[in-house]
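To begin, one chain is listed below as structure tokens, in the form predicted on its own.
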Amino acid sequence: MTVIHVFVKQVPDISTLEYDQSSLAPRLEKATQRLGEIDLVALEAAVRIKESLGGEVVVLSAGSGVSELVLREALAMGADKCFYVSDERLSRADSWVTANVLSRLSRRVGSPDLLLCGEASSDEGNYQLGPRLSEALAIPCVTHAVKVELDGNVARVRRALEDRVETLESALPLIVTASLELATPRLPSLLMIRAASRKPLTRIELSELGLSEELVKPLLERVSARILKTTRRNIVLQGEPRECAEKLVESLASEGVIRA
């Protein structure tokens, strides 16, 4: 039976994000929480593989204040079970800490054939989790996947780079990071949502993973985070079309947008 581990992260929904008017700091505590956009893409890819070849999809998550209600969305999409770690010490976790926790959680849960995650989280966007999991678990990793196929004990992954598209083959187990092009997440039906309420969702305490203090101590510290405010110039050009075009070119050139 093919076992697939999918790593998901609870992130603020940017459409509900507010900021402090004086400091411009985001008010993360007021934002609605959701699963990361690319994490859902990775999950959809895993569920499609299960539907095609059979097997089991296990969702893993770690963070502070993790909501079981949010994780139920992953179960509604077709995952079979979910394990998560929720601990206040992970509130300032960087990719190093997150990979340490998730890799240890993956080992505790079982021995997967395929491990999937989004290529970047919706909040941090640093593209590090997959490669760090690869180092922690000693499993090869293929990044930026746009297609994943399994054939027995072999995975065939197509990935898109800036100047070319590559197709790679690897024996399982394998870690794959998903790009947005890999799949379009499904919208769970009412029956799928009701079924998710009966699927196992298990909390694992951070202390149960046997991690040393060094492995849960972040290497990076966020000094500050601020919203970048932008305003429109609202320049109105008047005159004949040719005259307006000349004025537009002059304006763009003066701003350094183009070379006249």
Contents of the next structure:
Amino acid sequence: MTVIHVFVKQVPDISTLEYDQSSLAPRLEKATQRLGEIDLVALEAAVRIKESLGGEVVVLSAGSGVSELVLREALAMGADKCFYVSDERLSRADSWVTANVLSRLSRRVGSPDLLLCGEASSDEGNYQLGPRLSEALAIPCVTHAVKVELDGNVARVRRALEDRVETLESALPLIVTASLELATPRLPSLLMIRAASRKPLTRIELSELGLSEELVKPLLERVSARILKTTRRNIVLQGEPRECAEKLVESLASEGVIRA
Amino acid sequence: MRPVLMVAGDLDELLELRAFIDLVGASDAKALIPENLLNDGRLSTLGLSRVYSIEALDEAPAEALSTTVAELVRRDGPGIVVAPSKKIFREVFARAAQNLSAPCVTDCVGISLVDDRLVVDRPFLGGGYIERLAVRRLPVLLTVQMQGRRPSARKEEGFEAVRLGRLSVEEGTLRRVSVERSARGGSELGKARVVVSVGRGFKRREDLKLAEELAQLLEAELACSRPIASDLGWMPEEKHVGLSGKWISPQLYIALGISGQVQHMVGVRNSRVIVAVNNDASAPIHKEADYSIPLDLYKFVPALIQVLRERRSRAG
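One more: the block was the form predicted on its own; return the form predicted together with its partner chain.
Zooming out: every chain and molecule, the one shown earlier first.
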């Protein structure tokens, strides 16, 4: 039976995030929490593999203030069970700490054939979890996948880099990080949402993972964050296309950004 | 001041890394580059004490390359290791960092010393914010967002060249079955004065001819938003501008049929003038533009081409 571990992260909803007018800092404590978009993509890819080959999709998550309601969303999309760690000490976790906790959590709950996560989280965008898990678990990793196929014990993954598209093959187990193009997440039906409420969701204490102090101590510390405000002139050109084009060319030429 | 190791795939990248490191200074600088760059005369003006080279570095698998980077860090003890923010280098550095129990920061846009503490700035929350991270332990591995920085001139100096040969791929790991190279050309994007960029407002691939014609008239480079390269494959990944693609700062950026999500805008924020053409007047790009044209690009762009042609022929 194919066992797939999918790593998901509870992140602030960026579209409704507010910021403090004087400090320009994001109001993260007030933000609505949700699953990252890229995590839903990874999850969708896992569920589709399960639907065609059979098997089990296990969702893993770690953070502080983790909400079971948010994780139920992953179960509603078709995952079978979920294990998570929620600990105040993880509120300052960097990629080093997150990889140490999640690799240990994955090892504790089973021996997966495939491990899937997003190429980068929607909030931090570090691009580090997959490669770091690969080192921590000594399992090979393919990043930026746009297609994943399993054939028996072999995975074939297509991935897009800046200047080339590669197809790689590996025996399982394998870690794959999802590119946004890997799959389009489904909207769970009411039936699936109801079914999700009966699926097992298990909290595991950080202390149960037996991580040394060294492995849960962050190596980076966020000292500040502020919104980037751009000031543009917002000149709206109205009228017929021809008229607008003339106005635009006139303006750009007088600013010296195009040849007069 | 700390010793530094710079990892780059070409000379432009190396120049930019040197300029980035110069923001905090380096007591000693070494580099790891592709073998075929060793003969470039400009290498001797970068203040390097030693240059390691690898054959076909850009084709080396991430796993093998990260092992080499970790070995060099253990051997030479640099405090800061830098590489350009490209997919392969982010992966290599994240791996090497885990291997070294070290921090790694991707997509850095700034570096400085605050009260003797090394801090780096990077995009946060989709690119709409900047976060400042303090580094608590060295060595730190940083991937640097390429933004066209250039170092100030140095006098020529000799360096020791150490050839590391070709990296072997261990057995039992991944096998590369096929590689399809996309057309080069994105490298010019960073230097372009004018960029014409296309988004989902284009309905068919052949319609991109409109943008090409405009770009030709303006002597501009073409670029695109993420879906045009990744979802539709109408243009190579190298032309993709935005958070996960290129960051550019032309004098003029013309966005055609681009909605202007924060992940796209972060890549063009440093443009001097931004023009937005999008028939959806409520598209976010209109708030981030100097000139906003809420018209159908299929009607506006031909008119713009016509006006430019007439001006050119009048100017003779």
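For the two forms, the rigid core is made up of the largest set of C-alpha atoms that agree within 1.5 Å on superposition. Numbering follows the first chain given and starts at 1. Since we're looking at a predicted model, the values are computed, not measured.
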Core-aligned, does Leu17 move its Cα 2 Å or more between these two forms?
-> no
Quick one: once the rigid core is lined up, does Ile235 have its C-alpha move by 2 Å or more between these two forms?
-> yes
